[in-house]
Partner chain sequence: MRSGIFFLVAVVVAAIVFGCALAINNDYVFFAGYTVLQFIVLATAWNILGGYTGYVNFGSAAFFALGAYSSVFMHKFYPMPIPVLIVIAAVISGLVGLGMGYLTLRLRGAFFAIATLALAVVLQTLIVNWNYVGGSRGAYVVRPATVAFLGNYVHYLFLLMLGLAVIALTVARTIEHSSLGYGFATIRDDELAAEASGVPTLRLKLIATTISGALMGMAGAPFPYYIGYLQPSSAFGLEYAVNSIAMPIIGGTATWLGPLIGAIVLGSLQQYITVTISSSVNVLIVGLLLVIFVVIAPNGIVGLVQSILRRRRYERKPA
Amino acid sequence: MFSPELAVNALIAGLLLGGFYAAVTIGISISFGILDIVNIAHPAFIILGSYIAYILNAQLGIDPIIAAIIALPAFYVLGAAIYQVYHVAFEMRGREALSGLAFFFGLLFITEVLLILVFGVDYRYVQASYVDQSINIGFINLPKRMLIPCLISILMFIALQLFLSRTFIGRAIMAVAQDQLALRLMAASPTRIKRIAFAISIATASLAGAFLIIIQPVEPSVGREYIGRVFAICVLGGLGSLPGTIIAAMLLGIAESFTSTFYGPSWAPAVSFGILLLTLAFRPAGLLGR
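The form predicted alone, please: structure of the chain above, on its own.
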């Protein structure tokens, strides 16, 4: 039954959920939206980030978000290594379309199988003081397990946007998919720039994974739930637009929250993809696409 209080809480829950979706999608926005690399394995790296946060939290008692920050350099190096293999095996041979997609599908399933072999299929969760706490302002409820990831996600977006717009490497990343000749004339190697950008996209999975395991328990195959959603948000926001990504993530979060609240959670994915189809029909470039 509809009530103003319920609607306000659904709106706030949607915004918090959208903040999490933005963190999950930001790596795809860089790799797919800017570099034209269809990294279908990105959700698997997010789950890997969840398990790294789980290990450091369970063994050493480190806060999951601090654990994710500690793991950032390792994920960056992993991303750089994966891009180097992709570049040598596929880009240099002009086979990045179909063969490159198969490569990332392989990474997705290999990562998932390795996690199953090591951790099994049981759900894992983390311990933190704020996981079960909420901030109550009148009838408004703000669960900290959603609020903290949302706020950190927004800070991450602001930092990345400033990096892409204010630094030479950031501007080179934005230009690499548009005009590689001009980039070479500026004494920048397109391969090196793409390697840095892809490494950054994988590094963001560390934080997104920590957010995920704070919000819900995880098991190795849970990343499959986000494959369609992250690409939908990326396209809806406009390829290559980080502000568009966060706006699209918020819109889908709100749509799913209202649908789950008033009609049931089973309808939420249908509404989200319905919004995507309408956007593609009436504005194919996305909300803030160029």
Second form
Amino acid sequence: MFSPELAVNALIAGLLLGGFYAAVTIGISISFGILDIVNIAHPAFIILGSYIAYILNAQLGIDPIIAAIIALPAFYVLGAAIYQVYHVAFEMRGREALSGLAFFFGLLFITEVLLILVFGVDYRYVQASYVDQSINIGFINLPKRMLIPCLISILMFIALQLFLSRTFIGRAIMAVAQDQLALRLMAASPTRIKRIAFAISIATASLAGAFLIIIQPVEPSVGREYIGRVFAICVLGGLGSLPGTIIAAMLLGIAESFTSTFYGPSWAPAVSFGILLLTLAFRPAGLLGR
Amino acid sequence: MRSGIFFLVAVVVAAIVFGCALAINNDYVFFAGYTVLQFIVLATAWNILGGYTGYVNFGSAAFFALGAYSSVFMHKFYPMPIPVLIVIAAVISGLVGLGMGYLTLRLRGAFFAIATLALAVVLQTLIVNWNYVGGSRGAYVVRPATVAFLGNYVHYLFLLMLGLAVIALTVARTIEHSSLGYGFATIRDDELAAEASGVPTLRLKLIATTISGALMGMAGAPFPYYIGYLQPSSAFGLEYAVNSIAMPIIGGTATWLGPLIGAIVLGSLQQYITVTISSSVNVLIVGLLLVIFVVIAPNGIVGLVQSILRRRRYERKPA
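And the form predicted in complex with its partner chain, for comparison with the form predicted alone?
Now the complete complex, all chains and molecules, led by this one.
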């Protein structure tokens, strides 16, 4: 049963899966980790991204990743609009804890059911030249449908990390989590900064959605499987830390890949929860937490 | 009103409801009524934690399914009458609630919400992989056609759920008017200040999660007998998670009356929509109502009525 070749392949599959999980989680890392907005509807927006990539791919024959880049501005605007409602309805009234959570929970179901009503519950997939190709190096097998999302996801991380650490708005986003008053004294409006950050977090869902539909066929309720995963990664990595997020995503990817290789895929969903509970119990600050 | 008197009043009301249902003499009334009553229990249970202490539980379906599957397990292992199964379910889901709370409630509130969300996924994974209780294929629970004294078995299930609703509402109201309830309210309003004033917040939160989890499990225990064939996707169904949050919030989370009103209004509306339109439109409407109420009327139907009454009283006063 156990062979070194199988284990090496499971490890590499896990790393590739982890790269994809990192793209799925980065939006939550920004909204929950930095802004303290518990956007549990994020996976539903990712599925929305998958369906937009699917429509553009099926109707116009556009590559799903390019389709996602075309849809980025629309997701950015959607994110800004959602933040505006959230800000007026909850942050200004100071009731974001209970009502804010319920608000996003409602959005999760509305998005999911609308997709079900429009597209039905059939699995959808995209066509692209690289979807069923793979690169073989010795006994190592690198499927391109995993490799490409993983590489682009890492690029996205590097770009966002540079944006957050080098630009004024990026640094203001990091500051908004720490001291809003100080930010105001620097003549930056915390509301505007938070709106930009939240819009970026939703925009990443467009790309993550395209990756998802490249990797596996998608139906509207697939998103729910990712809720546990994204929060597990986010908490394990340490809230608000992008390098922590990517490390945690890789770890979860490897853990799930080994579980499904050696115990069977039906056990994989339990891995993320186990990791989440262990982290909360023993190191709630996460790997690279502040 | 003392809790004992409230309990008696609730029993009388329940008896009248049962009498009316018998007078209509239509099995569909019992089937639909059972579902609405089940939601009253779930919504009240959710509100004990979510409404009174302000901690959001997204895993209602997990606790409900835990109750349902503990019944399936006992049904195969050693069949017992349903009231005993309800007690077993209460103990199991209460303990799970306690464990969840212990792991997550020492941290910020959002962690508890997320952990409960993930709990549903994991429990479902465990059940799907556990062949003894049917695995992913599901399990048949053949219910007897009749029962002693009442005759019709569906009437019996309806009566049981009616009893559970009375118990849940009495528990909720008793908590509200006891020092426990005031403790919960301090946690909801300002946990830090409560902690600083010597309120044992962790212990109170653990009590809340345990009671809430136990009541949800009780609501699930008779479910296999109601549905006859239990599979993971129906026990962990979406509608339990979303309804047990939407009903208290739409009704109003401050008092025991809110979840009751929310469950009756939304539950009946859903029975109507499921029969006339479809069940996915059903979830859509609940989601939309939840978002609309949370944004526009955060205090729910009870809060709306209260503010209208207050305004009227104010206008009636001569200036």
